[in-house]
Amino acid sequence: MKLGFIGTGNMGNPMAANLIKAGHQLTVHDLRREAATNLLEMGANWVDSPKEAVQGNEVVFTSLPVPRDVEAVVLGENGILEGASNGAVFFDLSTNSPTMIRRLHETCAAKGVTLLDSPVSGGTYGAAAGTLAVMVGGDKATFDRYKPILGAIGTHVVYCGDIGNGSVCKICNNLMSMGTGVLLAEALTLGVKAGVDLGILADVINNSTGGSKRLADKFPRFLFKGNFEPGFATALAAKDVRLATDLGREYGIPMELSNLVDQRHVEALFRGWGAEDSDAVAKIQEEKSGIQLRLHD
């Protein structure tokens, strides 16, 4: 199938590569052509604007950092809506504001374009392996029709309901992940300072009720190695936590603990760690406790 793909960064690039490997013909666009070099070598076609990425393709995907980027790519000059024809289908793989995605959905629908929010989870390693979770909100018939394509991106593709529900699920997931990271840093520095070996402590927690994917999969790849190359950047983690607290305010939901997690991520940004992996947030707790959480082979 002919597909457009806009945004070939840390997450978008491996997802696009997996679509090519699945036999689809891709037309790609990014702010930086060099971000798509490997995709062009795999046979993808390059275009200079989102508008051109839509033309001649049955489905277009976007994978962009923040909601305002999605809005600009959809509504801006030489954007998706300028190039889309009646009947076009658009999946937004970004982590977006549910309120914004619902508004964009209405604008797209007025032009006969079907928008589905389809954020993903699993990190860059999951994107490369094609094992992401994909959370889709929007028209059910369109989801059913194109679910096999999404299967090239992830192994757990879930229909979440009406438009915006995919984004709600992703925001709630990332809030849990980032909050778990902050609490884990406190628990692990406590245990190590009290005399337990980090490897033993992590093993015990992982095999007890405190276990989590954050501790089992992510910390060993990043924090425990002192590796802060993203991964999932702290700036994006902070954005997702803020999306969650903003959504809480919008719906009148108390978010006391989430606001503390938000503050910790803001502090990490002020430290200049926005481009580092989100595990860098744990460095704040390391500094305060005088304990460095590293495992050595």
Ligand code: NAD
The other form holds:
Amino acid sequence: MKLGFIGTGNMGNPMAANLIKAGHQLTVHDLRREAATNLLEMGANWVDSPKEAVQGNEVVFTSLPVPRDVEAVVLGENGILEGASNGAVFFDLSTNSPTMIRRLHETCAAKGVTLLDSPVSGGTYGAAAGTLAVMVGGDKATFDRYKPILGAIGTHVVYCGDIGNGSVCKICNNLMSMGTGVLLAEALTLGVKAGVDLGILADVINNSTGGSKRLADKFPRFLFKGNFEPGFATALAAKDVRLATDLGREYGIPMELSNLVDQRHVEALFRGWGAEDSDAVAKIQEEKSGIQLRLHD
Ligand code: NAD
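Right, the form predicted on its own is done; let's see the coordinates for the form predicted in complex with this ligand.
Then the entire complex follows, led off by the chain already shown.
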């Protein structure tokens, strides 16, 4: 199938590569042409605007940093809505605001374009392996029709309900992941300070009720190696926690602990770590406790 793909960064690039490997013909666009070099080598076509990425393609995907980027790419000059024909389908793979995506959905629908929010989870390594979780909100018949395409990027493709519900699921998930990261840093620095080897501590927790993917998959690739190359940038993690606390305010849900997690991410940004992997947030606890959480092979 002919597909457009806008935003070929840390996540978009491996997802687009898997779509090509699955036999689809891709037209790609990014603000940085170099972000698509490998995709062009794999046979993708380059275009200079979102508008051109949609033209002539049945489905278009976006994987963009923050909600205002998605809004600009959809509504802006030379944007998706300028290029999309009646009947076009658009999956937003970004982690976005449910309220924003619901508003964009209305605007798209008025032009005959079906928008589904379809944020993903599983990290850059899950994106490369094609094993992401994909959380989709929007028209069910459209989801059923294009689910096989989503199967090229993820192994757990779930219909979450009406438009915006994929984003709600994703935001709740990331709040858990980031909150777990903050609490894990406290638990692990405590355990090490009190005398236990970090590898033993992590192994015991991973095989007990405190286990989590954050500890089993993420920390070993990043924090434990002292590797803060994203991965998943701290600026994007801070964005996701803020999307959750904002949604809490919008719906009147009390979220005391979540707002502490939010402020910990604000502090990490203030330290200048926005471009580092989100495991960098744990460095604040390392500093405060005087314990470094590193594992050597
Ligand atoms: P990234 O910054 O690596 O990639 C985003 C890409 O979008 C960049 O290449 C950038 O040049 C491009 N871009 C930005 N604005 C643009 C515009 N106006 N027009 C065209 N291209 C534009 O970010 P990422 O890590 O790939 O994340 C993308 C989305 O996926 C975010 O919403 C993020 O929260 C979400 N996400 C990331 C991860 C992860 O592990 N990195 C995991 C799950 C979800």
